[in-house]
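Take a look at this single chain, the form predicted alone, given in structure tokens.
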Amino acid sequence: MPRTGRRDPTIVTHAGRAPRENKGFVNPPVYHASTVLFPSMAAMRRCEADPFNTQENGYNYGRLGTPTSEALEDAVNTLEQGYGTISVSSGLAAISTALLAVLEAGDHLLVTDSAYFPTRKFCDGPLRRFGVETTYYPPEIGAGIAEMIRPNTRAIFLEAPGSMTFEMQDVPAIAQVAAARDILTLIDNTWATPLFFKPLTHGVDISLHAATKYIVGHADAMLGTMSCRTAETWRKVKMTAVQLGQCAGPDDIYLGIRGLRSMSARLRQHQEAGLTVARWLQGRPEVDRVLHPALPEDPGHALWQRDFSGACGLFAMVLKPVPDIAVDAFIDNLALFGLGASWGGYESLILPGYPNRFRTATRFAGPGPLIRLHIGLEDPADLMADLDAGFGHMARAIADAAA
């Protein structure tokens, strides 16, 4: 599908579909496949020579790809404006596979201090055991990251904004510094999705998504994608995924394809409702500040406004000092916000955050607890009423503790 002349809402509706090749059916079929039967020895040899060239050689084995996985990968890749996209079993699988593809023993990796905690655990666990050293950098460092680069630095991992504390990063500046030194850059782009930010067009080499979240959109499947800017990077990442046995299940891929079709409409609602609730929280006496880069008061707003075309429904608030018992009373008495990990589905979620338990390069400054919210597709007036009631329970818990 051509990338030029069509806008993203049109692309998410049409990319990855080929009704004329599927007997006229609008949606691609779901291939439940392991074994592929070859029509001849010559066909098998062609696949063995280049197992990833399915257009020329046909399919090799279910784990290497099917028409179902290609449909999702083509659609995401068209949005990302990359050379190629690879689907895997989860967002963390995308992160770990991509890092393993570009690093080896003795290498040095730079990772933003605001990274998704499972990313950090992978760097401090398996990567360390495999002989890769990780250094965490301040998210706002920008081009100053040049001072942290070593002779053996091979990759820089970004996340913009951080999915717990929401610091923005100067992605083009970091990518430019990295490219000048032949260092690969990777970014967790789950927050923005390919609709609101296209890292590959800003010089990043690999754009990663927990498609579990906004691409699937319904909290019912695990899925990850890795989009690569060049053929060389794509082949390296694809080969690593195959060697690790990484692939996504066909039904989860199909749920990703289905979710993708409505993502543009859903994100508009997430953005509008999220900003409505965020602005309301800014006026609450219990709240010290709201962490949301689309708010003009946010320190990262200028970067967000320059590079991004929208915002999702995920942000955080920092409360004024309150005891844990009051936070528990607030969260436990909410009716519409579920207490749980993940985000990006149709439902609203809430989760306490403890960034200083993990950071090493920076300290997160906040007078009180950090609470992350995902604003789902409910009416924001109902969500604000629910939060208002929760704040009432918080006040009563404080009063009871003081009595």
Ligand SMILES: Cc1ncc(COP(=O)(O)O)c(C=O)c1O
The other form holds:
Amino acid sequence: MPRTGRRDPTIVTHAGRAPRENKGFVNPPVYHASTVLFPSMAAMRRCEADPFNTQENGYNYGRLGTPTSEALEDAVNTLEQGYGTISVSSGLAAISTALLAVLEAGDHLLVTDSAYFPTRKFCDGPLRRFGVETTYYPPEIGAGIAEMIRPNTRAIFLEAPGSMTFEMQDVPAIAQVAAARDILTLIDNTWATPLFFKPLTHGVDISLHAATKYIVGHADAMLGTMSCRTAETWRKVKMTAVQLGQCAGPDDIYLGIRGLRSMSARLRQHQEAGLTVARWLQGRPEVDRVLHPALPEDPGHALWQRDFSGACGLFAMVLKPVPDIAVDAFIDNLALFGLGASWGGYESLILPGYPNRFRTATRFAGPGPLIRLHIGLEDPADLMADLDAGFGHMARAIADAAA
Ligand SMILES: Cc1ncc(COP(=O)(O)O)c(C=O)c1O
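Right, the form predicted alone is done; let's see the coordinates for the form predicted together with the named molecule.
The complete assembly is shown below, putting the previous chain first.
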């Protein structure tokens, strides 16, 4: 992939589209495709010998890639500064496909204890059944990861910051330790988006996105991407995706391409509004602390400042100890925050988190309940008014319980 030298807002606007090749239409066409017809036996043989080189050999079959999937992959890859990107049907599919591509029976895998819960379930389920052992490490371990490496450690999985507890990781330090031992590194880069952190430029081998979140940006499609630093890794991951039958539907890919065009403008707003609400929450008497690496008080702030160029709208607050009925009264009475598991769309969301239910390497220190917020594109003043009213309901529920 050529390095364009252009800045990210320009890349998201122009990458992955070629109006002159599409009769002048600004957006790429959506190819709904399974069968592709070969012009001749010779062309079919050429394509089958090297089906991934679509530029020279043409397309082979819908599942292996289309001009539509390549348009999204090209754009994400330009942002990630990788060798190549592969799109799949969801963020979790990107995580599982990439892990299956780099691991085999008998291998050992290191995964951050702060990883997205379904990532753990994949490691502790299918990967274990197929002979891969996973050990979880403290997210803040940095270069200390060296002490956890075994002779059969083949890959290290990172997520920075953790998408429920927001610990930052020293990505370059871990990547350096891994590279010196021929161990591959993979990162779930969904929080930063391809705009605010470029893991491949810090030595990480595979950068993964739940494109479902900010790339799609409108809570209306499932999509995942895997960006690889080298040709060798890209080929391995592409081959595994094809062998697993992984491919995203063309309309969802198109929604990803369309979402990408406004991503840098949306992210600026998510960042600003998120920080406004986060700072306001820091001053609330109900809140013990706010977990947001872009806040100077956050333990991960120095790493965020060193490696990242921005923040999205997802963070968490830890409340002072309150009973469950108080949390329920708070959340159930919010008018603008929806109670839902995803994030990255235009709308605000809220979700309680229970990290200690599944952590094995570390304990998450309370003292009260953890609540994750996604700050959408609403006016932050309205969001703060909504949260303020919710805190009022919380206080009343506590008073009623005591009466
Ligand atoms: C950090 C993170 N990674 C991956 C995923 C999985 O993405 P998807 O829902 O598209 O499978 C999610 C979804 O919530 C997530 O939050």
